[in-house]
Amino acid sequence: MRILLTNDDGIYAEGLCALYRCLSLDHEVIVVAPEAERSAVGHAITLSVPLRVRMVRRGREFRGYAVNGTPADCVKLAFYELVGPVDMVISGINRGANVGINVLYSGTVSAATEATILGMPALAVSLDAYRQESYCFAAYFVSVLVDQVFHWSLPFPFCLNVNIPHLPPQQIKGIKFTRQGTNRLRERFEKRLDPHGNVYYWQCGEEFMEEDPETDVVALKQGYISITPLHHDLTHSEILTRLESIKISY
């Protein structure tokens, strides 16, 4: 299979490298990723400056295209100019989970949803860890998923958001197919002064206010691998149905 690999942590990120090592054993893997970290940029694309591409080498691991743009830029540019259509796009492995409302902010997830907009199936993959990350099991699990997912008779193209606990494999409780949590975050900002006496703010904490066991947030917290199907249609169908019966005079 021909796989496009991207991320939002940058082309030199260890999570991307771990995926490449694992997937390239059985598949043709092409890397097109941001030249530097572009986390939490959502589905942004670059319009005001030119996109520049350079071929870089990640040690002895791989050669790939580094782009001075966003994750969505990388997928667009790969599709239209650098690579062409592929059998699957995989975005990750992200450093830190992408669950709940954070899915809307995630560059990792947006690269995957951009792939489905362009007609290619995609996985967004994240590891729930920020310190002492080990991506070995996560990369192995993705390779297993890639070998099985096309046998699931999913509507095409599909986008699956995969979040993996940072636990020893034997402590992971299993896999849950979940829906995205939608409760708001409890967030915190720290107010500081710079050396010149100017006030600035640092976003320094967030807490998910989610208790529904059917959501990605809770499943991951309980030690399960969470797999959530996503799509880019933001239409609120219930409200649309109500609006269709309304007559507006003007």
Second form
2 protein chains.
Amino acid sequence: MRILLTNDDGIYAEGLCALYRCLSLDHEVIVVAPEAERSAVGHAITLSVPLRVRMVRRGREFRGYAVNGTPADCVKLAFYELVGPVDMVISGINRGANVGINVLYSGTVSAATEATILGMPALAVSLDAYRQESYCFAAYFVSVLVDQVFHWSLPFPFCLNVNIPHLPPQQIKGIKFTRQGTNRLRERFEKRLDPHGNVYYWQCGEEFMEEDPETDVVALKQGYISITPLHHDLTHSEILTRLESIKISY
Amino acid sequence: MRILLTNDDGIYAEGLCALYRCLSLDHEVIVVAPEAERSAVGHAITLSVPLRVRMVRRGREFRGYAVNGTPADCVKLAFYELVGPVDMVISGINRGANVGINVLYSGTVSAATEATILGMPALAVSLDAYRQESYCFAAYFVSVLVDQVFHWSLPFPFCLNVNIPHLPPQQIKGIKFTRQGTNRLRERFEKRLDPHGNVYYWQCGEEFMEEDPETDVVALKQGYISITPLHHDLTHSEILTRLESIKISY
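Condition change, the form predicted on its own to the form predicted in complex with a further copy of the same chain:
Starting with the chain above, the whole complex follows.
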């Protein structure tokens, strides 16, 4: 297969490299990724400044296109200019989970969603770790998943959000197909004073309050690999049905 | 009511000011908005740099909080630090429509979605114009909508994405409750050379290919005000049902 590999941690990130190593054994893998970390950019795209592309080499591992844009920009630019359509787009492996509400903020997931909008099947892959990450098992799991997923006859194109616990493989309890958690995070802003006496705020303190066992948040916490199918239709169909009988006078 | 007003065109944008003028006649309106334009930032949030807040004055119109962040940052910071919970969050009036796939890229819509995540009802409001915009009717329409929407008994909190044609009011055909269009745009990159001979790309050429008359895209094009209820659960439930019978061997 011809696979486009991207991420939001930037082209030099270890998670992307680990995935490249594993997938390039059996597939043609082309890398188009942000030149630097672009985490939490959501589905941002770049309209007000032009995009530039550099061919970069990551040690002896691979050559790839580094773009001064967001993950969604990378997928669009790859599709329209640099690479053309591919058999699958894979975004990751992200450093840190992308479950629950964080799915909306995630550049990793938005790259995969963008691929689906453009008609290509896509995986977003994240490892639930921020320190001393080992991507070996996660990369292996993705390579296995890629080989199996086309036999599932999913409606084309599809987008799967895969989150992998950072545990020794034998401690991973299995795989759960999940829903995205929708509860808000327990979060806060830390208010500080700079050396000049001016106030600034750090956004921090994320903690999930999700308890529904069918969600990605809870499955991952329990030690399962979570796989959530995503779409890009934000319509709230239930409310839409209720609205149909309403008249607005103006 | 106590209303938080934000946008993605920045605190000095005409659309925000027009809405402030109209809404402040009947409500307490607090402005917390990006200090400069942050269009197409999607649901980006700012984690790697601290946020700063300045109280600014827009002529004789209003004082408001200007934030060096995204629309979603503004809503979070308002909720947790600057303002607290409000009765409704309104994002807009955006210069340019936010329908179809653009809903995913829109900072305007993401501010409203963020409000819903935090438990507050929200409206995202956009005017389908990029030149010689007149926000008068749109602002009037929003003030009418705000007064009526709580009588509809929508499941709380809710988020409505409102798009208004830029037509003389008597030419507007009415209101349609719509679905978000999901088809990709006809888009392209314009490849140019800078004065030093280096290639750069402009992302441009958006054109909708949507034809489904139930979508926001088509309703707006036909001269209707479109109102689409949105949610923040990206789960593709139909695919999830199909996945339940699948076994992955690894």
